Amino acid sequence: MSVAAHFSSDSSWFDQFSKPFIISGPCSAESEEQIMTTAVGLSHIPEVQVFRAGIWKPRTRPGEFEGLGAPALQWMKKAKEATGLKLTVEVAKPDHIEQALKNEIDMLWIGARTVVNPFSVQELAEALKGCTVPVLIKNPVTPDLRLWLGAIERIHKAGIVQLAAIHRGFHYFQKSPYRNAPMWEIPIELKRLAPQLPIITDISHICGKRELLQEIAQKAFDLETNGLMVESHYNPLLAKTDAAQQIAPEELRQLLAKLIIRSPSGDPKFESQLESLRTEIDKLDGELLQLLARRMEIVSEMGQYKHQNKITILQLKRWRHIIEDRMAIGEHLGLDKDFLLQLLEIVHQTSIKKQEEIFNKRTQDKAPETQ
């Protein structure tokens, strides 16, 4: 059964929280003083409702700070008693779940490195059977929506109905100003497939640098995210992990004060005007699709002609001309350069694939029958 088919009412647990919903706290639990001081600072920010800290840290290389483990859960428990904030920690093994729940952790999250491995997710799903705790599932480090959906489905099949997804960006080979490329199209598609599933944006892991947090936080809310996860440390310069992306509680207060929280809908007059514009877009999309279909018909004719005359599919000189000519026209029309280049490359790749299919089919048709 698909995720979309059975998430119609599973988000009701999330309605208890005021909006915007903010999870914040240090990347890792380092000392009782650090946990208590940070939690108290965050407790004075009304939007912050859940306190987070890394207890077990899956580091890339051995020798890096890997967290203090179960003893730090006692500090989390004291922070909860002192501030009233709910608690969440990352779990990567069944033993982590057991220890976290024993120490009154209110929510669990499954990290990106764990979500990559279905075997690990299944082990956690088995350990969660019979629990009623909310579980937040980060996207895998790779841009793979099916893998993310698979992890959500595994946890749901274990009987966990209080679920949310965390968008923390993706490792990607292209150069990016961010630590993890946001690739917004992936969480948007997840929202389409499972519209009732809350999605929380981990702006800290997307940005990697505190200077970018405001921009990404605003964009996340503009794209209808349900909340933010933000790493906060009472003194980020002293942080043992991910110091560059953490901010002090007061900085978080300032960041949240600058955010514009927009409504997904408006008054009837606004909706009427919006519907008119949407109708125009629908019409233009139809024209675009007809043009693309006609273009592919001509591509097919070209493929047949090239095959008949033993001409290569790729004409590099022609492709260079197309890029230069179409980019110049598009930029003159005000189209974004990166968008235009991606569009041209997709159309070109599809055209090559279509001609390859023609070449392969004609070659097979002419192949002599074997006896």
The other form holds:
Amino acid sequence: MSVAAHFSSDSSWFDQFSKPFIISGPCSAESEEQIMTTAVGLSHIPEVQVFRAGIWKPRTRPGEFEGLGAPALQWMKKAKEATGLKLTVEVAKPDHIEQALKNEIDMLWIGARTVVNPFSVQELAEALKGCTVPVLIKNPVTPDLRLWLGAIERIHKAGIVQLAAIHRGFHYFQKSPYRNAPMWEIPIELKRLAPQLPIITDISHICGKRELLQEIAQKAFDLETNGLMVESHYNPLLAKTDAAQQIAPEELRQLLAKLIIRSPSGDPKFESQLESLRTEIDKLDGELLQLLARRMEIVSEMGQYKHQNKITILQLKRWRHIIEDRMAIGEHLGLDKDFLLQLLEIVHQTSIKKQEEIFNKRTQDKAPETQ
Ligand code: PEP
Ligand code: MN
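Structure of the form predicted together with ligand PEP (previous: the form predicted on its own):
Next comes the full complex, this chain leading.
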């Protein structure tokens, strides 16, 4: 299904920040000492410009630490006064917005569990009418770009034009080393649809464990992220929520120092080399498409033949042979196993669909007219 973005945001609020842009702070606000010590530690890292903390925590099960609510906002305000860092907190209910704005929170974010529910997002949108704060919208828990776009559009419709998206990964049923599978293709597609919208990568909720943060941070910058959200705690071992993924401010400083930030374009000599490689890629893509089209023509011919001879579309033995044979060839050529498997599956599924269309059409053509 083709998707279009029905909003146009104003990114000038974001352009005012120096780059790389980093939001950091604890998963949850736990005590005044924790907030102040962590914020002061972070304020020595020039890239960190916004301090985050969860005030109201959406927990999977009741009885887990649910945040300390409004009183914790006063510690945030104190941290801002002491460090000059801007502040952001998660809002999930209209009342959270009111409390946050009363306590000089500079930007709000909407969490992944809220974004899955258009009723909740709409309630927040109503409460935001007339406000001028930037709003950052996390991706929904499920890998659904339309739901993410829908939430951004609802907030935009309320008159909020200072927007950003936060990519925090997706719930994924297959085994993955990550807490939330990054599925980079989804934020990349969002970028294509809304190029003016900054996208910030929440590496902490993607990774789930601190050992993976460096690699994912680098990947995010290689894919041109506009910034990072990273959970930090002055002593991560003491954290009441998400302890395994939080890092101390000093560890964040080291992580940022190791990052290689490449620019989207380089000097003219490099650009011309890149251009000739792009031409080569364009040519190869053209050839690939022609070959695929030729393959589909043959698939259609086979469909007609199968229909005439009353043979089933799916030939399991043949499909198994194709997989074994093509995997062996592909691996010999150095292609990634997962990539090969996915490619073969999509080609096979599309071929089956094509033959089904032929079967349906032929059956309809033959069917006697109904009155
Ligand atoms: C968080 O940022 O602490 C949080 C709860 O994140 P998410 O909504 O991405 O799960
Ligand atoms: Mn968290």
